[in-house]
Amino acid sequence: MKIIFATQNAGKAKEVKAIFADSSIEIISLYDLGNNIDIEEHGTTFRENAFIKARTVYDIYKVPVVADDSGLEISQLDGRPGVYSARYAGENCTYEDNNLRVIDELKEFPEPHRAKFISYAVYYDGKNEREAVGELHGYIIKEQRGTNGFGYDPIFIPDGYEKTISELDFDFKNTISHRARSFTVLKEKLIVLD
C-alpha cells in the first residue's frame, strides 16, 4: 500500500519512512512529490491540525494519507508553545528563532524546565480514520547543542539521558522520539487495513 505523508519537512519524512521501512507500506511525502501545498492549520489541538492536513491532502490526491501535528509543551509556560511550536517566534521564523524565544522566556523560571514533545499521528483514506499519540518527556536547557535534529531538538534532553535529541544518533532517536512512538502505534493499526 502506498500512503502519502502530509509533510514537506524532510526531517519528519526521513523519520517516518524509517519507521515504515520494515512493513509493506510505502511512504511518499509531499516533500518527495515536490508539492508545496499551503495548508492552514487553524485547529486548536494537535489532533485537529493532523486531521486538517490529512483530509486536505486526501482531497487533492484521493489516496490514503498519514499526517501528524507535533510540538513542544513546557510546563512553566503553561503548555506553550504547543500547537504554535513551528511558528512560535512569528511567521517565517527559523528553528533557531523558536529555540531562542523559549530560552529567553524560561530565564525567569527555576530549573528544571520540564517539557514534553507530543506527536498526534493520523490516517485518513476518505472513509477510515486511525490515530495514535506519542509523547517524549524531558527538560529544556539554556543553550543549543547538537546538529542531528531539527526544531527544538537542540534544547531538549529526554528523561534518562544527558544529551539533547540533536546530539543523539538518528537511528537511536528514531526509537525513542514522540513521532516514533505515535507512528509505530499507527503503523500497527494500518497493517490490519493493508
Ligand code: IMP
The other form holds:
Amino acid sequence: MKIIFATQNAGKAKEVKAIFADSSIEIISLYDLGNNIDIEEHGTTFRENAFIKARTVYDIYKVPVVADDSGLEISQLDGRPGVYSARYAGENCTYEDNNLRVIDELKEFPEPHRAKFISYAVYYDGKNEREAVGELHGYIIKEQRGTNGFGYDPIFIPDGYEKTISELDFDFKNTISHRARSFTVLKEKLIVLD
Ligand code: IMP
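Requested next: the structure of the form predicted together with inosinic acid (IMP) (the form predicted alone having been shown above).
The complete assembly is shown below, putting the previous chain first.
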C-alpha cells in the first residue's frame, strides 16, 4: 500500500520512512511530490491539527494519508510552545529563533526545565480513521548543542541521557522519539488494513 505522509518537513519524512521501512507500506511525503501546499493548522489540539492535515491532503490526492502534528510542551511555560511549536518566534522564524526564544523565556525559572515532545499521528483514507500518540519526556538546557535532527532537538535532553537529541545519532533518535512511538503504534494499526 502507498501512503502519502502529509508533511514537507524533510526531518519528519526521513524518520517516518525509516519506521515503515520494514513493512509493506511505502511512504511518500509532500516533499517528495514537490507539493508545498500551506495547510492552515487552525485546530487547538495536536489531534485536531493532525486530522486537518490528513483530510486536506486526502481531498487533493484521494489516496490514503498519514499525518502528524507534534510539538514541545514545557511545564514552566504552562505547556508552551505546544501547538504553536513550529512558529513560536513568529512567522517565517527559523528553528534557531524558536530555540533562542525558549532559552530566553526560561531564564527566570530554576532548573530543571521539565518538558515533553508529543506526536499525534493519524491515518485517513476517506473512510477509515486511525490514530496513535507518542511522548518523549526530558528537559531543556540553556544552550544549543549538536547538529543532528531538527526543531528543538539541540536544546532537549531525554530522561536517562546526557546528550541532546541533536548530539544523539539519527537511528537512535528514531527508536526513542515521540514520533517513533506514535508511528510504530499507528503502523501496527495500518498493517491490518493493508
Ligand atoms: P508541525 O509540523 O506542525 O507538527 O510542527 C512541529 C514543530 O514542533 C516543528 O516545527 C518543531 O519545531 C517541533 N518538533 C516536532 N517534532 C520535533 C522533533 O522531533 N524534534 C524537535 N522539534 C520537533
